[in-house]
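This document starts with one chain, in the form predicted alone, laid out as structure tokens.
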Amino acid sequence: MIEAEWWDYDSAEELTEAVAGDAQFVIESALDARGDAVVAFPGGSTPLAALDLLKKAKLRWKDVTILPTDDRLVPVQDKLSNVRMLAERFLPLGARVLPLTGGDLPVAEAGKAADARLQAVHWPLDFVWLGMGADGHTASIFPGPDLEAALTAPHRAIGVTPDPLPPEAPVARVTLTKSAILSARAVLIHITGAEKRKVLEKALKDGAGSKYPIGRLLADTSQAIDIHWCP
């Protein structure tokens, strides 16, 4: 049974404050304990308000490294780029923002290049902040032909091509793997809406036998997972 603690909020504002507060606490704890912090933040629209609140925190940002949990294989200036979104918010504060992608590489080679980049940061990560899609994907671990590789690869990052491609971002991706995510000291899931809650509850119940990637991902977790949700 996956150990997960649900934190329910009545409003998006309360959810935003709680998620940003948790992220700040973990970063502060890592800075106090080890002198630096390495964290992975999600893309998409759901985390934007919490990211905007977090960037106001009085942290020693110059000692914080931020990477996306996943990114699209697009130029960094593209509107679909997750690292662009993170860099716009946190580079001005002095944080190091590490891209997973770079250059015009085929998807498999892009994954290998991302894995090599990740050798430059300390492991395990201090904090991984995950979202989830209505199809149960998390980071860019999607249902489809690359699911098993993303769940079983010993690497920290891998190139994937969702099938079908999501219409809002119909491009290949690079994602952190299951082993990279589950090695983190703290993992938080941030979702909204009744539909996603139903999917996540089912995924947690079914665990390794789940049809949803997030259930398969979390089946082997050895730590409690915090789930923050509002309707």
Ligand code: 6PG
The other form holds:
Amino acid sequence: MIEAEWWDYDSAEELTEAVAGDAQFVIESALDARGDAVVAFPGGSTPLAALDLLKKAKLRWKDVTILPTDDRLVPVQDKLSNVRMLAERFLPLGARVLPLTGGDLPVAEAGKAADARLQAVHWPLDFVWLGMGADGHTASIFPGPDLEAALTAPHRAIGVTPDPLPPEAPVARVTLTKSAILSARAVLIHITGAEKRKVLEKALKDGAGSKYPIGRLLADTSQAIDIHWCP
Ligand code: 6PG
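Alternative state: the form predicted together with this ligand, after the form predicted alone:
All chains and molecules follow, beginning with the one already shown.
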């Protein structure tokens, strides 16, 4: 059984405030301790309200580097692009927003290019904020031919092709690996709804033997994981 702390909220507003508050706190602490902060934020719909709240925080944004936990292999102007979503919110504040994807590379090369770019980043990450799909994927660590590599590769990022392709964004991706995620100074999981809660509880219970990627990911964590949830 993986040790994780659940933080339950009655409403979406309370959840949003708590997650944005935690992200602000971790960034402030990193800025105080090291002078800069490097953080990874998720795509998908769940984090949007909290990201909108976080961007109002008075922080030394010019010393903050933000990257997506994963991104879809689409042009940056595409509505499926996670880096576009982050850039729209945080570039105007002066933050550095780092893409995981770019150019027109095939998936494996896109992963290698992302890994190479991440070698130039202050490491480990100060903070990884994760979402989760109802199929138990997190970041873009999905069921499919690249699952084992995402869980075992020593690289910081790799290219993956989910199987089945997720209907909301049926494209190949680049994702932070388990090794990159678990090496972060702090990891937070942000989910909503009874269905996702059930999946995550089962994944935590089954750990390394889980059928869900997030269970396999968290099975090796040596740090406390905070899970923020509302119905
Ligand atoms: C992405 C993600 C992914 C996301 C989940 C949940 O697809 O870009 O980073 O891991 O967090 O799919 O997405 P929702 O919040 O939209 O349910």
